[in-house]
Structure formats: structure tokens, C-alpha cells
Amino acid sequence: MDNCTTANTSVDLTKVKPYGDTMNDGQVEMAFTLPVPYGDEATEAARQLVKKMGCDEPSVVYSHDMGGGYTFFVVYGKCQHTIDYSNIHVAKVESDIMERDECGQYIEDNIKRDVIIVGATTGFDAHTVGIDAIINMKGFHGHFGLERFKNVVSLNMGSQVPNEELIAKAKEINADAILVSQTVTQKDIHIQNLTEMAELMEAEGLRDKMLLLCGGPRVSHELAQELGYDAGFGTHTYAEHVCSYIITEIVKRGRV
Amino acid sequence: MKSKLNLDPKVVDSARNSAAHIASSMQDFIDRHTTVSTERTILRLLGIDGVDDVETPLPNVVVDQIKEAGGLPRGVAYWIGNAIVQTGLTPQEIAEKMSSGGLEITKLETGSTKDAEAAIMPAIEESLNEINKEKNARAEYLERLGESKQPYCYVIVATGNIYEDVIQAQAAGRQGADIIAVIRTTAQSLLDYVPYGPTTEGFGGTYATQENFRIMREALDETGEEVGRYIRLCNYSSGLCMAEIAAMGALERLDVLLNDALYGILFRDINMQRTLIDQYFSRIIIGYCDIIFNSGEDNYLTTDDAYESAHTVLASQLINEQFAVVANIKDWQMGLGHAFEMEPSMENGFLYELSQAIMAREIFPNASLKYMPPTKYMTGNIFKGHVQDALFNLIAVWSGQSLQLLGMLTEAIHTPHMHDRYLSIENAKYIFNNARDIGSEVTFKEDGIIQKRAQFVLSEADKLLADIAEEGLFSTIEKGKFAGIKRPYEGGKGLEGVCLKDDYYFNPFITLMLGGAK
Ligand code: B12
């Protein structure tokens, strides 16, 4: 009985799989919908495909009937797969962040002049809380926006914004760095739109003037990079970690 | 009806009355002006349909060339009316002789305005005869299959591609739903045309065209008749397009269609005189043909703050309420928006939403008041989202609201997937049955916090209108006090396509709609 009076709480970080409520019991719930007719024959091929899926003792708990053809399931089971978490690397963007007035006072002590930022939700997106978030000067969650930042000149263009537009705001302005914002990813519409922008900026030779970042809620640091941006922020960004991040790119890249 | 709110009957009167003079005075502007959709709309609804070789719509090529020539003062109802006295041609026939280079209208010799009124009144009339078939046809569906209880459960389809769309739109429809929206594809209200035919490829929505209109209309129609329900078809029209899609939707029984002039100005950021005008036009259509309209009260709180800035929502329903009037739309077809948006954390954040939609209802009583979920407090955590989703529910069925636009547990995340409307439908029809009769059984606390609540919203909404009536209402929207946004007079998308008419400038279509002409 000594067993029973302390949980098993030892994980093996190398064999990583769900917790329910028993170490290692791999347990999870899915929901999703077959394009079949309700009836046991579903029920019987949801089952299959989660086993397919890698799960022990499928269970279908639930089950619906869509109407033309559809069925709805519920199903638990026992993931068998396991992951090496002491192997895991992911793709940050790698700056410290500096608060606000630490941004600021970078900026005197280390670039000596103001840093020029445009940002603007390029496409056919309207979407502009995100960016707003970022460069207004009412800023997100109680972080203000780079509008309050000293030493930083940020110019927000709204949203559906075409991409040449942009370029030529910031050629204009002689931008530091280039925000672009994008939350609607239907059919990859947002990928489609990052690439062009990507590749107009390579066109026009400013790749090595200005710093090219993007954002959105669907956007990672690492889908940034494949599509050839500096970097990509995700949902609870921040303008602190976007000035932060261009700021200590500007020294590190000797473009004060 | 005692107000549960204790409003008082003459702050809602003054704040009602400022609204209508807003309105009234943006008449005078409103009737020296058309605009490049305006007059295409009247080419729709006289059957003008069709593209080009290089897919310009036909009302399109027609327009852009009387406008080039300069004639767009004057009105297309004038210059086709002039063609068909010169040529004997139909409108069609005349639009297709245009587009192949066979035809300069406005080269051709000029008759008076009386001979080309009465020379298009045979194809208005039987413009006007396919709208009422559709009224009627409507009429017929209600009296025939019945419709749900209110409020009205409310999912949007969105695939981009219509004939998913319909299979989207058929299982809601077995799942329960009473109203079914096509959402429209990313780019469309900035489109200065209508696209054509029937199209399978969108983001984040599907192009409204009459093809697509027409198709998802027969879907429903045949799932209505297997479930025994008629279901109720919704589009959308503010952008560029406004009166066009409006007439669109005349001719496809459309039955709800969102139409608001402010949203396009301030969340599309189309010029504000440009869709004004649009705006006068499809309304006059929509009231003509019985369709509900939605206003976008509710994305203000997307941007503004739904605690903070409620009454900037109430003050903008009343201002469309007063729209609505001029253009002869009954009571029962304002479908005046508003919202479930406080952020989740605030305590008696429910007791707020509670006391706005009371009061929305016990200011609008007749109104089919569009009722809009949480959306921009939902986030990945789905299963939190849905229970956000059962407190909207709750105070919809509470309220009395009409057009329960369902909210989606994976609203942060894509457009809805099957079974999310499922989910959503399923949630909905549960607490409006539980909770039938809760509105009627249930008073509130003498100057408690609902009470208060509602009180002040329509005090500062009745400030913000005296404010509006008294500065205007463009300016008022080039300081930003809707939303938050500033919009510019001469800003924005589609100025160049506002046009004062001259002395001889007619629209049959208005004063036969607005007479209520069978
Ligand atoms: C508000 C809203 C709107 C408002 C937008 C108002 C405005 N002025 O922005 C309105 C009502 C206009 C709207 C319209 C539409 N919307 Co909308 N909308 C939303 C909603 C509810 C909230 C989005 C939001 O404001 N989030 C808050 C901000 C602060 O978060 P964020 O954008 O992620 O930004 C943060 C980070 O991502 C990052 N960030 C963002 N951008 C950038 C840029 C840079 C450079 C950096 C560094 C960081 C950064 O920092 C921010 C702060 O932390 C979401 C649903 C949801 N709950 O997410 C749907 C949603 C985004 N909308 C959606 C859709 C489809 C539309 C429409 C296309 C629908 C239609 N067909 O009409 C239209 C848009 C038309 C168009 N042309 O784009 C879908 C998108 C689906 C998808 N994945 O493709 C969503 C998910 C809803 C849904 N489930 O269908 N919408």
C-alpha cells in the first residue's frame, strides 16, 4: 500500500506525453466532424482514426448528427506518442527588453538620434487594433505605445495599406524599421502578402537599410524569418519588446 | 409599458429629436448629390446585367462612359430614357450596344426629360413587379412553413467558395438556425463594382454577386421546405456598393442585409459624403422591399471602449433609426445593432450588458434590434469562450433581442467551422428555452445598478446628439467621436464617384419606392 499514499510525480523529460490525472496516462480529448452519415458506422470509423492518430482505447463519448451527411464526435484516448522536451529549440527574437524610459534613454546614450518608425496593416486586411496596440499612444494592456516612447519618431498608416505605399513611406520618412501588421490568414492570404512585401523591399535594395518586422496573432518569429523579415511578433507583444528589439539591431548592426 | 429602467420618457424624446434633425438635416446635402453607384443601381433595377470582354459589369461600362462625356449630372434614368426614345432599344440592348463601341449615349439627340421618364417606366414597372413577386413570395414562405421564435439564431457562412457556402449554410439550417449570412470576402466593400457570376474564390468571405445571391437562396429555400422553417437570407452592403447590393438583394429576397453608411466610413474608410448618398438610396430600396437592415453599432466597441464609450452606440442607433425614417423604412425592419463587448474581468461586467440591452429594447420596442456577441474579449481558450457565448445568450432571450447574431467559441481563431455552429446553436436554443419568460418575470432594484446604469448611458447619449446636432454630423466624425476613428470630409475611398445633379436630374425610383407604388 505504500504506493498509494504519494503520486507519482517524476516526469522523464525525454519521454514527455498528456497528463490527465495519472502520470504518463497520455490522455486527451478531440472534437471534430466526419463528412459521414450519423450511425454506428461513424461512431466506428472516428474510433479508427483516432487509433490512427496514435491513441489506446479510443473512445467515442459523444456523437451528433450534423444533417446531409455530416456527424460530429467527442472522443478521448491515450496518447501513445511522446516527445523529447530536453531536445525542444525554438526561434526567439533575442533582445533583452528594456521598459520604456530604458528604451529611451538607449536610444541617447547609444544611437543619438531619433529612431523613425512606420508601421501599417498592408493588403486588403482592415484589421488595426493590432497595430494600434503597438504604435498609438495609448498603447495595449496599460504598456503605451511608441508614440510615447522618447527618442522615437513612429508614424502609424491605418490599415489597407498596399505594400508599395508603405515602401514608399518609408524611403520617404527614411525609416529605421517597417511594421507590418496582418490578422486575417484565411487561405494564406497573410503569407501571400508578407512574401510580396518581402520581395519588393529586396527589389528595391533596402533589405540592409531598414529593419523589416511583422506581426499578427497568427505570425510566429519563426514564419517571419522563412519569409525573409528581421523578425515576427506574436499576441502579447508589446511596444517595449518591439523598440527594444529594433534598437539594439540598429547598434548591433553598426547603423547608428 | 412601465420602463423596468425608469427611463425618463423625455431625456429618450430630446435625444430622439436631435438624432432627427441630424438626419433631416443631412437631407439637403444628400439630395443635390448622386453618385457613380447610385446611378448604377438604377441601371441594375432596370434589368442593365451582364460584363464586358474584360469583366466590367455593364452598369459600369454605361456609367463610366456618360461619365467621361460629362452627362452624369443629369442622371442615367435621363440618358436611357433619351436612347430608348431615340433607338427604340431596350436598356439591356442599349448598355451591350455601349460596351461594343456601337453607341455614344450622350451624342445622341437630346429630348426632353418627360418623353425619357415615360419611355424607362415600362422597365421600372416591371422592375418593380420582380420585387413585389419577391415580397410576395417571402410572404407566402412565412404564412406557408412558419419561422422560429425570436430572437433569431444568426450564423455566418464564410468558406469564399459558394457552393461550400451552401453546404455550410444547408447543415446550419438543419442544426436550427433561422438566418444565414455569406460573409464577404476582404476586399469587397472597397470594390467600385459589383463582381459577376457565381465565384468560388474569397478570404475570409465570398464575393456578393446576384449569381451568388441567387444560388444561396434557392439552398435555403429548399432547406426550409425539409425542415419546415423558412430561412432567412443575409448579405452585406456598406462599401462602395451600397444601393447596388441593396437592389441585388431586392431582386434575390434577401431578408436582412447589414447597410451602414458610418461603419463603411469609419471601418472601411470610404469617403463620408460618397456613401451617405449611397446610403439614402438603399435604404429607400430596402424599405421598399421589406428586407431587414443591420447598422454596425457593434464593431465601435471593437476599437472604442464598450464600458466607456456605450453611449456613443446608443446616440449612433438613433441616428440610423432617424435615417431610416426618412427613407420610409418601417419599424420592424430596423435592425439596430449593438453589442455584448465589456472586457470579461470587469465585476458586474453582466449587469452593464444587462441594463444596454434593456434599454435598447424599451427605447426601440419595435425595432428587430441585431445583437452582437463577444468577440474581441474571446481568444483561443474556447471552452471559457463558450461560456461567454451563454451569458450573451442569456441576456439576449432576457432583453428581447431580435437577431441574435450567435457567437462563436472559436471566434479568435478562423471563421466558423461546421460544428462550431453547432455548438453555438446548440447553446443558444438551450438557455432561450430555459429561460423563456425571464424578461417578463423579473424587475429590477429601484436605483441599483442596472437601473443607474441605463440612465446614464441615455443622458450622455443624449449630450453626445445635442453635441452632433449642433456641430453636424460630418465633423463630428472628423473628430473622432465615434470609435475613436477620424475620418476626414474630403478623405477616404470613392469621392471621386460624388456628383451634384442639375436642374433636370430625375430618379423614378425614389419617389415610385418612396409612394409605397404597388
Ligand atoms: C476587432 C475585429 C474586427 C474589426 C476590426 C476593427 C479594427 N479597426 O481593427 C472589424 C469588425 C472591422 C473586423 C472585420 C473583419 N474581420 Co475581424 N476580428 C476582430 C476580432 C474580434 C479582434 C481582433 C483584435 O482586435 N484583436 C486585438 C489585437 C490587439 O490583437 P492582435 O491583432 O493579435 O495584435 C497583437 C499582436 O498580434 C501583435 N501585433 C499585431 N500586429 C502587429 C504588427 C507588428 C509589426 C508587431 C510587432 C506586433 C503586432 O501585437 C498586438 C498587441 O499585443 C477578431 C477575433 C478575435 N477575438 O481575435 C476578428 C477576426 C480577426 N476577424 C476576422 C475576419 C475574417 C474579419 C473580416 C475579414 C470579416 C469579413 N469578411 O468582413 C473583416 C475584415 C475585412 C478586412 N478587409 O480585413 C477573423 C480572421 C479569420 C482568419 N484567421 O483569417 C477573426 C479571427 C474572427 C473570426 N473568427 O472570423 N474584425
Given for the second form:
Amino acid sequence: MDNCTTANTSVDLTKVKPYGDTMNDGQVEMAFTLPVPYGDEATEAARQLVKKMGCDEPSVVYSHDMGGGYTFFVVYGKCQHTIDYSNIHVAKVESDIMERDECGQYIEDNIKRDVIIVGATTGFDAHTVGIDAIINMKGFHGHFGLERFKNVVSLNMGSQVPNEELIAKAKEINADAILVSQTVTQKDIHIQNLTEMAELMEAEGLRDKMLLLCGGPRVSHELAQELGYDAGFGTHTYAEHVCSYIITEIVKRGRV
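Would you generate the structure of this protein in the form predicted on its own, following the form predicted in complex with the partner chain above?
Left out here are the partners and the other molecules; the chain alone remains.
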């Protein structure tokens, strides 16, 4: 369903701005740290900065001395900018989302063999919460992981797995899809690592043989495709989203 059809009909969707106490008041709250010592001058610096951001009536409602010449602020202001919401188009994974049991039945009816999926958190990233949520049996937030899906064989290789090792395991078990999870994003390290993974897959001649997916809090479908992946899954996506995409793509691409 188009998001515009579920929006507040009293709002001009071509001129959307933040809402605080009253419609179109533009009220926003910002939190940030400045590398200046705590005091009146620091407060005024924060107020002027928010003013330059395009917010009227900036008000510093909270400040805290972080030590070492740093000060944290919470500032209110009234944003004057608007967004044409009706003209926004976001790249999304295009597949019908099936429930866990429906995925198993779809595989049985259309693929007629187990679907093999291997995943890992790669590079120096030690976080496993993302890949665990998608693969491990208990899943996350009431959504079971791929280990509970009928006709799915999944392998979670854990964290800090070199890209080469993940690819080698995928080849060994003849995987249908590879899942790459990335949580650490400082200095765009996730983009470097994801790019390396896609390039290695190309060099191995595997891009046309296996689906390559990535996920994480800073991952979008648009970014994933730009980096050479088939699909990207960000926040608020679960195992059924990933599995639905994989199994329908397997059928669509004739890899049954």
C-alpha cells in the first residue's frame, strides 16, 4: 500500500514539516556535543549553531559538562523547511512477505529441495546480534530465525569472519545465498568490507550462482545494490523477510 494513502488527510503532503504542539509548528529537538568548555559561551554557541541550521527561536534546554573541554546540549527550535512527502520514492526489496510456515510450504511446492543459507558478521566486526536475529532458532522480537524454517538449512558462522572464509564455506556447502551482517560503521568501515566481499564473489565467479545479501542498522536496499549485492535489509526486518526474498528469487532465476 502506498504510504501516502495512510497519512493524515488534513496535512498537505507536499509541504510536510515537524509537528510538536500544533500542526506545522516545526518544533524539533536536537542533541549534540560541541568541543568547547561548559559555560555561558558554550550555550550561546549551541544556540547560534541551531539558528544557522535554519531553526527559529532556538532554546538550549539542557547542557552538561562532559569534561576535557566538551559540552553536551539538548536544544529546541522551530524548523522552517518543508519536504514534499508525496514525491518520495525509496528503493525497497520487492517480494511478498510470507510467514515461516508459508516459506516452508513454498519451498516444498516450488523448489523441492532444501534451501541452503550461510551467514556471518565479517571483517573485524564482533557484533552478532544481527546475524543471530536472522539465523538462530530463537530469532528476535517474537520472530523465529531461519533455523526454525522447514526445508531451510542455515549456518551461522558467527563474528569476525574473513570474507574469504565465508565464501569458501558457501562453496563447500553449495549455498543458495550468503548473508553478510555489518554493525560497526565508523568511518564507513562497513562499506569497505561489503565492497571487498562483492568483489571477491565476482573474482570467484560466484555472483551468478549465489544470492548475495547484506544487512545491518546502516544498510539499505539502495546501498546494497550500489555495492553489488542482490538485496539489503535494515532495521525492522526479520527472518521471514530474508527467506521470502531468497526463495522467490531462486524460483524467479530458475535455480530450483
